[in-house]
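One chain comes next, on its own, written as structure tokens: the form predicted alone.
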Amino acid sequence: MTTDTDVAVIGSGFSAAALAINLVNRLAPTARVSLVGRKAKWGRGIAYSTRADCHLLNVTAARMSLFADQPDHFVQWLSQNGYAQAGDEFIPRQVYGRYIGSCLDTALEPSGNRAALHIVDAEVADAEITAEGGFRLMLTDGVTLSAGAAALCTGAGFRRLPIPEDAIAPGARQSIVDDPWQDEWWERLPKDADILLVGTGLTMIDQCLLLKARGFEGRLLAVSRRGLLPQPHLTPRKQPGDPVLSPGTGEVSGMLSRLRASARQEGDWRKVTDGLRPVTQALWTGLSASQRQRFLRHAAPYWNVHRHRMAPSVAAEIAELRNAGRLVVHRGRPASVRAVEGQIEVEIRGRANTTLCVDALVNCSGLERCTIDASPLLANLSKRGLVTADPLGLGIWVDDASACLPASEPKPPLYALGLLTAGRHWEITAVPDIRVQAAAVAAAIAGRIGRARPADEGAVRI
């Protein structure tokens, strides 16, 4: 069976139903946009998925809106849900996850002054080209879906544990947990358990806040190569200042210098840091190659934890975790594991090297970088020649709009949104960031397909 639709939009995490919404709202009334993408999560992806209120968002509410046009929209929408004066707080990820669905189920409803959505309960398996010029795209479910542009919001799936397989010993496969977001794997372990959390970063923050909320009551140790932990936000938040560096201006490390010489100055780095969202695209571009694989050999850890915070609350429960001695923090990296008494013995091997005796290990090393290895999908269009990896492994090569194909090329509007546009924009996974972009890509999409909706024609906003 076939279905046409004008775009296709593959995915179902926020940057899948942010474009899905813009495209709604700028496209002409006898429009059709699919969003083809697994039910459960539609919206949500790993991030808003999660049920457990401990799980907080990283940013205040004030500064989470769906859409870069109405910054306000959230808190309403909260204030209209039984949230009162929310905008300075950290609301629970999984509040968030119903406002997505909220705005997506006001997208589907029938409207004759919008864009019509629908929804596709299925997964793109492949994609051609077709000789009329759009795409022919090949559905898990056995249809065909016949689109004029698509959009590629497929995320990013969970990092590998950084660990051979060959060092893995099998008695001790059991104990591991590969996904901690695939079941509640904490129900397999007594309360009094000893548990390895590979990696420091905002995952390991998670389980850790989600095992004290469930009354665990054992010892949980860290590990990451460097042992950096997200930094606290501060309450409260200070205005960001002016940045302090120009896109184009010298070595990374000269860079890093400014950038360390001006906190000092501030006395709060946040607020240097903060300073830097308007340019940290452009600073970015303006890297050589050498110069951009420098920054992630050496500086992209710092960055990131800096960058990317815990909620003040979160920050203090964790400070009680590791004052009370029941979250310990390695440096190193765990280099094999076998099987030992019931036990499983963890080896690690950094400036001093030890081993760890746990009950369980598991892997919080976070997203993968959306390589092309890693997605059936996105290896299937790169043999069909419609998207190319990006030369350092940030996702796929896409151009300054975001476009998987030259504009040069006669071939139909191909777009990619969110992590698998990092190469190109690097600063790309916060909503603040990801709701640009898709309004950006909507207003293409609708330019090039030419459906947009006529400039004098009122719409019904969502």
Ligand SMILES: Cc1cc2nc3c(=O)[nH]c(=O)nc-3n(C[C@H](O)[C@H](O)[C@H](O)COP(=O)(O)OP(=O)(O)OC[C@H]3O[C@@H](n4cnc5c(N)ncnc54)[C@H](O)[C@@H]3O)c2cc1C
The other form holds:
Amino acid sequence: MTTDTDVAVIGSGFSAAALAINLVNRLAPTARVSLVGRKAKWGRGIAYSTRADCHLLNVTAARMSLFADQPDHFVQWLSQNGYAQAGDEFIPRQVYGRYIGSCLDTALEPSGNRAALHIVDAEVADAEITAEGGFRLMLTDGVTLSAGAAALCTGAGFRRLPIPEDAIAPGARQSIVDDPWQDEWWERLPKDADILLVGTGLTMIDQCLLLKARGFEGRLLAVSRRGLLPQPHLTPRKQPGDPVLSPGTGEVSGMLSRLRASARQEGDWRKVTDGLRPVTQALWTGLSASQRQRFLRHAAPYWNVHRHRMAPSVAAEIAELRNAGRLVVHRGRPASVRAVEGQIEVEIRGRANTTLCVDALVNCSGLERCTIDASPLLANLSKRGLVTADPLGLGIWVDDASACLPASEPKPPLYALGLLTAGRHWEITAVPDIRVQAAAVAAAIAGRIGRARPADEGAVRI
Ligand SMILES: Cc1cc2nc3c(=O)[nH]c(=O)nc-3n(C[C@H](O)[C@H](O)[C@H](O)COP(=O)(O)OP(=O)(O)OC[C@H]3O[C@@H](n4cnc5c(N)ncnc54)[C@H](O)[C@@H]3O)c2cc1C
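Starting from the form predicted alone, produce the coordinates for the form predicted in complex with the named molecule.
Up next: the whole complex, starting with the chain shown before.
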């Protein structure tokens, strides 16, 4: 069976929802937008599918509106839907998932004055260019979808456990949790279990909070190469300062020195890092390929813990666990795992080699880079020359307007959003960045397929 659509939005997370809703607002009322992704996660993706109230947004509500040009949209939704929280609070992520779901529901309602949105509960396995210059998408349910344009919003999966499979003894495998988001893995452990969390970023923080909320009382051990934890937000948030760096003005090491000096002068580094937000993407674009490599190798881990921070109440809970000795952070690299008398022994290599004896090991390595071989769809598109890897292997290569750069011209009407485009934009992980990209891509697609809503028609926006 083949169905037709004007634009196919591929994915089921925030990026896909934001783009689909922007398209519905921007395209002519006769246009049709299809959102193709697995129903279980529509609009929520990995980030907002959690059902735990202890998992909070790491950005205040006031900055999480779906629309950059309607900054109060989320806060208004909260008050209209009986939530008492204010704009400067860090809301449970599952509530944010409900907000995105409710915006999608509104977009799905038939309206004579907006483009129509359809949801297709399937994945896209492959796509090819048609003679007319559009796409034929092959879905996992056997349906074929013909689209004038398409957008990849397929996000990133989770990083594999950084331990070679042949260094894990067969008897130890059952004590290892590869994907902490997959199921309620903690249910099979006793409440006094000792648990090793591999990774010390926001995924590790989420798992610690969950274990604490579920009444676990055993030791929590966490390990990563540098042992860096996300920094806390402060409340009230200080107004960001003016950017202290400008694009294309020097070496990475010089930029970092300037940042440190400004942070010392200001007395709060948050004001300085937050002040860089409006220019972060331009700073990245202004670096040469070798400067970007150097940044990734030496500075990115430090950048990430300062840029992607913990809500203050989360930071307080983590500090409490650490002060009580219930969470201990190690520096090093887990090298091997073996089974010993009902537990597992994990060999940690680092400055001081050590062995940790625990009941379970949980992979908290965080988000994977969006490499082409990590996604069957991207691998198929790459074979057809429709997408290419970015030179740093962060995702796929796009131009400044987020249009995919193919192996050879002409450029097909194919766009990408979110972390997939980190090679071009770098900071494109969080809602405040992706929502700007979604609005810009919707405008670009509307122009490209010639189906923009006429300017004189009053828009009935969501
Ligand atoms: C645990 C966690 C917490 C976060 N918290 C915050 C926060 O508080 N604030 C913030 O601003 N940002 C946060 N982020 C950042 C987050 O990445 C973004 O906010 C946003 O959710 C990214 O959405 P996405 O749609 O690009 O990717 P994803 O959420 O990964 O969604 C991509 C979806 O596409 C689907 N898909 C993949 N391949 C196909 C295919 N071939 N066909 C159809 N569908 C496919 C996948 O199954 C997946 O559901 C968090 C991220 C994580 C992981």
